[in-house]
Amino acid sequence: MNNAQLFERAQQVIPGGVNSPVRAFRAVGGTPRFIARAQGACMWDAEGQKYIDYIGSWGPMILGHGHPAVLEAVLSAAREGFSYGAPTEREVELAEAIIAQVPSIEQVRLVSSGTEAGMSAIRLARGATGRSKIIKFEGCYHGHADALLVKAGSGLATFGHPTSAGVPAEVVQHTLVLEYNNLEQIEEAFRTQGAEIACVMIEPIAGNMNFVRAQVPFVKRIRELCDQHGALFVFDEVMTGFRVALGSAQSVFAKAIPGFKPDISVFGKVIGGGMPLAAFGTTRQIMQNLAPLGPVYQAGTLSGNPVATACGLATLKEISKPGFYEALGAKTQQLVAGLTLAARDAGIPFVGDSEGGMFGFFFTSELPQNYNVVMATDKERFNRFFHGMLDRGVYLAPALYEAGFVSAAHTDADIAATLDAARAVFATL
């Protein structure tokens, strides 16, 4: 069957015809691409269709995909047993590898997804402060829990309102909602409300804005709220994690604030490979709060899980190699600078920016910096070269609001037929 005949047929059984919503095409318009295999940097679709791949599963395929060492450890912990409810040593290993790699935390706890790994340091920080505001900011995604699905427009919110139906308004209540890297805005919500606040959480680099970096200033700003008022930090690392640097975002950070380190990190995607596997941890002392030692609940049946542990724990032992978020991180600045220079060749407004194997792009002049500003660039101009790029075989992000990803398997050949392809778009935008 080819990709219109799928989606016909996905959409009578499966909402929007998908099993997560920005794989409907819908920002950009068209068919989805239903994919059959993917091997290395490229994935092929149901009608045989090559493309060079920069979505990379939305990021886990740090060494793209099918890569041998992690095949080879899937496949021999699949051969044990896919899952039993118990502990495994494995776990441990892959605590200890994580652990090893981000000063910031003493112990983790494995779950199965990041919305899991989200609402879980919520609630653990909502325990070990016995508080309940927490704030967040527009244009960061922290999962579908809850609490964290509300936006409250550029303004100081007291109380959150829901943006998905199902969410009723009291259980957002508690979610305040500023702009991103607004000091102002942090300022007054800690002047106001800052004996109620249990944590700010943020995205340190917003891949659910394309690529937004927090301003060096408002994290340490936050840094020294959160001090001040006994409110914990919580870096939500999802994306950012192990993807932008070994230590992960706030080791990028940690360079331009002595010293600096979040209270709870959040990660998911690269420390699973591809697998179902995400992770919450922070110091020893607040970990104590969870169970069993504590009264704050999380579990979870297949958190854990052998084979995804075994996906993860191959993974992390490739990047850990020398030299090889310098050569990640070479590829995807080609990558930018290139499209940049084509842009500006052709007279088209365009701005990209990476950091490590993680890369966004805007037409417009600067960087964005918050949600409304990101919003505001050219929405039509994108999707057109989306859809010019799809045909020449590039696969990029549907949607101008997700970054795209860089993998170790892309070759200088990817990267020059990706350029070369957007030269051709470009000169018909």
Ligand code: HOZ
Second form
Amino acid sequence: MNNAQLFERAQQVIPGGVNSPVRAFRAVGGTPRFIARAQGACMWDAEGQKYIDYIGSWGPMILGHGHPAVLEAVLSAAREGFSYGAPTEREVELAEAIIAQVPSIEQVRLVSSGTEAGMSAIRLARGATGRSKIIKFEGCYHGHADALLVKAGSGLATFGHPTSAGVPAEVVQHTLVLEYNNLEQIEEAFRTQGAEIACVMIEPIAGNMNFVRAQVPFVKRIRELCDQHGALFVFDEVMTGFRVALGSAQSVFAKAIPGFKPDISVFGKVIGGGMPLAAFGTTRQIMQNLAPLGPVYQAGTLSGNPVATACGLATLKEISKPGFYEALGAKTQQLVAGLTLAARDAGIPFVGDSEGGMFGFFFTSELPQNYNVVMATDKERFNRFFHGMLDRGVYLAPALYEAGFVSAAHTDADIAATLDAARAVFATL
Ligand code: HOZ
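The structure above corresponds to the form predicted alone; please give the structure of the form predicted together with ligand HOZ next.
Everything in the complex follows now, all chains and molecules, and the chain you saw is the first one.
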């Protein structure tokens, strides 16, 4: 069956034909590609068409597809059993491996998805502080837990509105949504409601509005405000964790803000190496609130799954090798610089940015600082670029609002082929 036939068939039995909305290509139009297999930096669809993959399963595949050491670890773990519902040594090893790279956390709880980790982090923050209110930022996505599917209210004094049907207004009444990188709003929120705020949750580099960095003074000030008011600072590193640096985005901010640490960190994607695995972690003291030690409940049948932990551990072992992030970061920068140059040569307004193996680009002339500015960039041009690249065998994220990912398996030839394709497409825009 070809992609169109598979999509038609899928729509009969799966809503929209997909198990996660962005895969349906609604933002860019056209027929989603049904992927048959992947190896290294490439994927092949049901029609045998090859693509250079810059999604990498939306972040996890930092080593590329089918890395031999990871594959071997997964196959060997699978032979020993898929799931036990009982503790294993490998979970301990993975927890130790995560903690070893992230000085802000002393303990982690392993779960199965970023949504679960984010939701549990919020519950933990509320349980530990005894407070209800949480602050998030417009354009940051923290999974699809009810309390986090919120858009900004009409003013700072008003709490947000649900962004999904099925989420009662009462459920989001404790969620305050502020503008990303807006210092005045966060100051005002703490000045008026500081004693009630359990936590501030942020994507330190937002990967769900393409690629937008939280500015250093913004992060620094949130840290100070949380400390002054007894609120917890939650870094959602589901995308950035072990992706932008071995120490994750918090290590990048710690370079600019000496001693900087968030209180709670949320991980997913890379730590599972492509298997369903995520985690949240913090100090031993805050973690004491979690069941079975404390009153904050959290559990999961597949949490710490033996095959997923094998995949995660093998991945962490590879990415911990000296020089890994230097090479990955250089390759990603080479891609973004090449795209920027090609766009400039074609006279097209274009800006890009990257950190480690994560990147983004916009059809506009200045890097956006918040969601509204991202929304004002040239979406039609992005969509034409996306399809032009796809037709030439380059698979970018099928929406302007998503970050891109480079893997260690991308070769210089892959980057060169991508830039050749981009030059050809820019000429048509
Ligand atoms: N959460 C991803 C978008 N930021 C989509 C994941 C997927 O469709 O696989």
